[in-house]
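Below, in structure tokens: the form predicted on its own, a single chain.
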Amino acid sequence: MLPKGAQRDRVLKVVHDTSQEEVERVSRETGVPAADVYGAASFYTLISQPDAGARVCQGLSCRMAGSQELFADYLERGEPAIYASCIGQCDRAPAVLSPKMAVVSQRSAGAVSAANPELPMNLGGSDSLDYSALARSRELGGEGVLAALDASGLQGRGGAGFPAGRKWRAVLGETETERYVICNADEAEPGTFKDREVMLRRPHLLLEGLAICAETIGAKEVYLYIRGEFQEPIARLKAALAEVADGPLAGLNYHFVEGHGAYICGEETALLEAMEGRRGMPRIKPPYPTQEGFRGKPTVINNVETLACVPPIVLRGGEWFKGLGRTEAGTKLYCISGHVETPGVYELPLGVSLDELVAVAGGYVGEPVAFSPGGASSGFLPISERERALDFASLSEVGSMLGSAGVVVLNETFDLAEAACSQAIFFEDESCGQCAPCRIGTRLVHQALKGYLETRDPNALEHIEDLAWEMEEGSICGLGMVAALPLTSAIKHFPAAFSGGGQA
């Protein structure tokens, strides 16, 4: 009989559909109750809808670029298709995933910053197999590495902005010596595709950052949780690992875990639940993953970009990295899509303005009206905020957030109410359903917006402020807390768009 943890770990690896026969087979093989097997498998869209056909992205950038018309075209041709929440290809909008998970688009992938060895991640440069930062970290020792991280001011680049060094120290402070390192590569928020480019262009940089983290905290097991829609990045990372597994990474065990289609698994404790074979539902905290993480052991979970910053910090020093920022520490990978000439991922000083970012991206298309500064979770800001620093502190001053730095620009041609509805659909689809404020609230926000768009009657939105307050105060995790923000921020900054007319 397998130990309980291993039983659960196997569930999602062997389930291929949710038929009664398949569920019972998996239950017999693993010893996990059939109800638990069905509950886990039915939660994930890539498992519960394996033969859905083409998956047409309905993220904001893709909707702005005509994904609804594209979806209608599939149906008119008699080809099976479903809407997907977001497939992480905002720079190629409108984009589709084929039944074999290949990206289909008439546009090539967006641009990245030109090669510059002074940039920490340098996406336009060449990846290196020398692992000199790993060697340097061994010379510095754990305390030396942590001192460099502390001096760098590196904050988590996945959205929360928690200091990386503090998280690593928290694991070191635990008495339990069985520890894990996990790379959170479940990048699935509309507007965000930076981690995809790190994995494709600088896989060794990421693997090296993971190795430095593992050796610093005393872990032997390293896991990369990568969304299942990212088949090309997965293949690239596996190929990179094969190049060096018996060299500088000897002694560390790298494991790949493919996500099965659930945005909520980007929340670190939901990710842990998924890795252990359960529905991806966030845990109540505390305890935090640094205390009780994967398999109940102390665990560091860092985002792709965060880990990619570690090797250059170790090589060049924390003060060097900190000095690269403008208002806050370091450089930042900014994604930009929507109504700009050259969508892409640009590495710039943390704290640049929207105008500076758009200038690098070739300029605005049309007359800019609004922008979303940090993915769907950040809501909308008026273009009058175009000179505000795109950083953690400055955006919080106006009720927004840097989040994943997934910037989407909207011009005068796209209705703000439609844009808010796009984000509402995303959050309703991706709510895990665990807590009532989010499960019910996301549905009500979408229904209210749908009612408004059908009638243009402002009364359809009369209870939104109360609803948003209950969601923010009562939800277990960040998804429910911010799910109403796209609508409430749009109403605040663009009242004319919700007063019965069209675009403000």
Contents of the next structure:
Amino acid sequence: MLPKGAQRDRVLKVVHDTSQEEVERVSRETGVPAADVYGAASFYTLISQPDAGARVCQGLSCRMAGSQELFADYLERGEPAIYASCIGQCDRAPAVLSPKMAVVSQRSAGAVSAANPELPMNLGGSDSLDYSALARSRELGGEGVLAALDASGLQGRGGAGFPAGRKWRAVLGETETERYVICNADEAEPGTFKDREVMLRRPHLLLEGLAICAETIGAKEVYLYIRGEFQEPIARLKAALAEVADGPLAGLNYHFVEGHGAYICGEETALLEAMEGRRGMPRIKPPYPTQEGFRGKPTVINNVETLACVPPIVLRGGEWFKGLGRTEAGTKLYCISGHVETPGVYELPLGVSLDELVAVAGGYVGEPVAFSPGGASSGFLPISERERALDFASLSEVGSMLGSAGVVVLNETFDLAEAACSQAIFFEDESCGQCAPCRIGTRLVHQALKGYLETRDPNALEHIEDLAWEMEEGSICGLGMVAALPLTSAIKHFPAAFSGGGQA
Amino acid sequence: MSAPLPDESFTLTINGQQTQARQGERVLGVAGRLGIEIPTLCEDSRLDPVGCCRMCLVEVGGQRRLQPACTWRAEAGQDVTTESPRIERHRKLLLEMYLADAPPVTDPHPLTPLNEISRLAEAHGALDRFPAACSEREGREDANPYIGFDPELCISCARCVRYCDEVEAVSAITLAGRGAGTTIATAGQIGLLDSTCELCGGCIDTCPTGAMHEKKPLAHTRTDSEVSTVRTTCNFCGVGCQLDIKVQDGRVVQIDSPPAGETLNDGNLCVKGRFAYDFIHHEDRLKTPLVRGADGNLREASWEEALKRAAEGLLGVKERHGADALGFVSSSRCTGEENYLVQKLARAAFGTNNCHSCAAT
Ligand SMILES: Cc1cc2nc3c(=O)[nH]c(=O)nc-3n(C[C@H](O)[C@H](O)[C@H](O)COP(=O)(O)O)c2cc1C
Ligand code: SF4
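Please could you give me the other form, the form predicted together with the partner chain, since above is the form predicted on its own?
Below is the whole assembly, all chains and molecules, this chain first.
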């Protein structure tokens, strides 16, 4: 029960740390009870650890590239440093965020596909300010845009692959006319950094996709929820908006909301909680955001890449887009990192194989052993699956998923048990803690792996099957459901790595 | 038991039994009407359901995943199953995870309510077989004399936090941190006395594990003699909250509210009703009327004598100064009926309208 006039959705914007004085100040300023302010602030690492020094990424790709040694170097030099969950710079591994949120790495920014006007997102090309797709969408009208979307077969690129057209139609079907559009740019799945490149290279494409969505579903307010670690993309987008706010985008209100260090806020309902100033704990669905989303109103939440596909679809037609795919519709931004020559973001037909993707990325480094096709959440597959189509359906057939298409390749030099442990640490650190299967399960899985790595005694892993079963069955959201998958899939495909010996 | 249902009721099936439900009802409540028990931890009839403890998951026809009975809305034609090998495996494993993370104390004090985790673990054959989770949940130094918090026993169901917000509208406590470290905290971990807390103790009442606990009686009670419960009415004010008073060897050792839903106070009490009972056995407590003797000292007297003395005094004032020189103020501890009698005494017996109750402001 909030006091009248309290402004909960300002809390996370104005709070800087979790000190008593700061919490009291924000409570006075917003009218939100001090305990609620503290509870929300303490959830987010960028607020609860504001002056922690350098944030050394401990995502899988960075770990494989030596982040532990890097961390030790900091401590040796007496420079304050903490470990951070994946900071979305896997192509520049090992990467660090400076206290001022600047990316520090020895390697230059990753590669993208070369310019090619036939590619919908064409990251290598130049961004265009003409907003011709927006103009075209006005000619087509809402129904025309939706028909093009349906024909395109565009599946959500945030991980779940839900058809974009159906999501927009769901909001249109609601009687409530106050509606919202939110761009999910919280990109934090280990191995994933494609949305970052879209925002950096094609900000206008994204802004235009958002405008088409807003006009189609009858929304005036457009929100971009961007992880706070992405200061450069945020600045780029803001600058782009300034160029067109009074031009083609007049009439729409764009709002930027920065994340505060919590992977779970990429889950759409946790994102809504964060935008409303609360702890980022996913909501129970139904109701879905299309029914009761931001401030309880019908809301479209789409991933950056999904929205960036919209303008080309509107301009060149759904059939054209669909035809670009191999096994499923359209092109896809594949992120690739780990043991490959040229990590980066490559736009390829949806359904290419790992071998094809790696060929574009300059080839394997060393002898490939395993890969993770879609972020930590997709677990590990053996290299024998190198020819499998990297798409939604084919990967789910083998108990994995395309997810965010954050592909990480591991060669013979990296221990699968270490890799699984890296993912276990990530999920334990990022569990919101709301439900017991995930909160306790991620903890126990990490403890078991740690125990195994210390002793190489397979008994340390004796309860894993039960824990994984319950995490999958009992968790509220996707995080807990898949959090044991890196370990169970690694055990399944690489039993030798978990039978007491060293490497697989 | 089943009141006539309004027209918009519909039929659904639970465990093969057809039953009626109304729009908006949740599966948990409908099943409860049929006498079907579904275990819960984060549910409290006074709070909005949140479905976070995962204890009440059931199978709903057409749904791939198990769904929480506390939040899932009953719908016409729905087919719900609350007992199956899959559900039983889930319940057992979930409880085993709770046992690993928040193990109940093995030798609980006789006045601590039964830890729900212990009770459910026994009912579902859950064993303490997983390694301890060793989650680091922050506790807090707190000098308040009544309410303690033991993070080791906390299962983050947030009943206390939601109670403090939804029932008391006080919001003194919050979930804090995240993941395995999630705990219950005040703003900046200050003591409850420095927070907005009103020390009503409702957090203790709703806590299923005893993580929120009462500091007082644990220090007072002996463990070697029996404790009986006396249901009575709180006499601190006229609301008439019911109390369950715990008595040991003729002494009050703890006061509880009857369970929510059972009496008019619905499980709620205020700081006085729950914690202010030290006066009962205090040596300074007045037990008989006192009147002042000719020597100026107070001495014990009968009620008859004391009332006579009061009447004489009041009538004397009226005689010398008129009835409006008198005023009658009744205590906030009086009931409505007693307040009525006080004003009647003022008006009918003494002839003045000068009457008031201190509970009126
Ligand atoms: C744990 C978790 C994390 C997620 N993180 C992201 C994310 O960083 N970005 C994103 O777009 N979607 C993320 N999602 C998926 C969103 O919940 C949602 O499905 C998506 O934003 C919808 O957009 P789309 O239909 O365009 O894919 C995540 C889901 C889960 C369960
Ligand atoms: S599964 Fe994990 S992240 Fe998701 S709601 Fe439960 S505790 Fe939170």
